[in-house]
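The chain below stands alone, shown as structure tokens; this is the form predicted alone.
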Amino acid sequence: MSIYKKFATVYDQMDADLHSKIMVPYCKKIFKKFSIKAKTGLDLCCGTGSAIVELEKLGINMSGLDQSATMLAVAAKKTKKLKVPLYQKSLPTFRLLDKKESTKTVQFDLVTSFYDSLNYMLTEKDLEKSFEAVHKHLNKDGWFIFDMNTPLALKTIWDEQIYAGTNSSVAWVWKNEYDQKEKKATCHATFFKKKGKLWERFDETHHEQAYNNTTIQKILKSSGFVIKGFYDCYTFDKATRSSYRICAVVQKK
């Protein structure tokens, strides 16, 4: 089963969009630190659009991109009054074309990607292609801000861990494992969605690849970015091997 299909229908009910909402106030601090004054933005792997709504409140004319049609359907309802352009595209390679000039690539002042979406790029080559695609969609001196899980996070939080939760409309069980040699984590997710007096079960399997800080920075530089900040996420402390999540703030050359 493709991921983020039925999951999209319960995503917000599980508060799975909370991280994206938390990242926007953090980004606001980043904007201030680096004097970023973006007028247009693209949220990469935007999911249900929660970050888009919050970034719009900061005065940025946002767009969203996601591979999941069902995620985008939820995002479309959430952003209806904002008239946000939404694109169904998949990483690593994507190209957004201007509606008025069909051969012209749409460019933005800012691209964001939250909640370790880029960990879904399972090879260094695919991660590089993703960075290159972002680079092509940025205006001159445009900014790219994203977070990723680290090897330590996937080893500690995922490996042989089981997480479960429930509320009035959905229940879930996540069984995780981590291949330390390959630095690859797997999450076997089972969901139960309430339908009338019954519960519908569905399952998804998610994979995330961990990259060390040096590798991410090397690929960013080779993709045409200048690294302005590489932080222990939510702070302005330098990311280390002890970080669970990094946040990169980079600028197009």
Ligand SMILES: C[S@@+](CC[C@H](N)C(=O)[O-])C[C@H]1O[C@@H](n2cnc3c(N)ncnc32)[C@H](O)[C@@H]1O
The other form holds:
Amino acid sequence: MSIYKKFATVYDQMDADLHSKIMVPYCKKIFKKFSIKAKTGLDLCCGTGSAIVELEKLGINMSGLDQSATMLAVAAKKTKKLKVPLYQKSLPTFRLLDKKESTKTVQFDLVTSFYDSLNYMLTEKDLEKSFEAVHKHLNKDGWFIFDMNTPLALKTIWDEQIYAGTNSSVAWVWKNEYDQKEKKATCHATFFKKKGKLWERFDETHHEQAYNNTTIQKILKSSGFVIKGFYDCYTFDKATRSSYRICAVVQKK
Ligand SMILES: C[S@@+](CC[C@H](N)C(=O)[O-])C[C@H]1O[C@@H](n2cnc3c(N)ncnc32)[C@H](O)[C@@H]1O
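Starting from the form predicted alone shown above, please give the structure in the form predicted together with this ligand.
Expanding to the full complex; the earlier chain stays at the top.
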């Protein structure tokens, strides 16, 4: 996979980690609503680790998983004092062992995944395998909280839209398109990173797949989860077809 390589070096400078920082206070409300008292957690597709830092502040011993070595390198630097285990693994199937040469799967009280990360699963089968892998890594009655972009979000925010921005160290242009029939979005991202007096250009192409709310719920149930909340993200209103982002709160049976 050739995404989130050099992007990792500018991700936080572009404030791309802001969403996950916003998700943690929202999770705090979710913990209160469902009396969730997690001691251990795994942030799936943790990126640069900003959510891990915030979740650690709530007293949860966090671990992180991501496919990108460069995203994890940023996360490692950020979480150095916290001694957070970081795993370079790829969804949909992953297995974390509790120590070297062990055959025991590590299990957590909580798994989180923020900012469209699960939209990177491009088929229902891969989404299902990811949910099943999460299920295996949860303790009994453990919780899984994640957000995803909806078909409406990809159609409205991505289709034929160009986004551009700049600050003192990075400039970017993202050209997006959406295949409504396939519910698949593509983002052609171009970055310019300041290097002394010059700017280094690099490009990445990202694909996100949207799923109907009912499809996500069906796959969650078949993967062994009980759906406790399926919200219009950041609120406790039920997600609808007009939602741009859903937040699922599910528990291992
Ligand atoms: C939009 S970023 C979100 C990062 C972080 N959760 C945040 O909120 O800032 C998506 C992340 O998913 C990771 N990712 C994408 N596909 C993946 C896969 N198949 N396995 C593991 N990680 C993946 C990327 O490397 C990237 O760090």
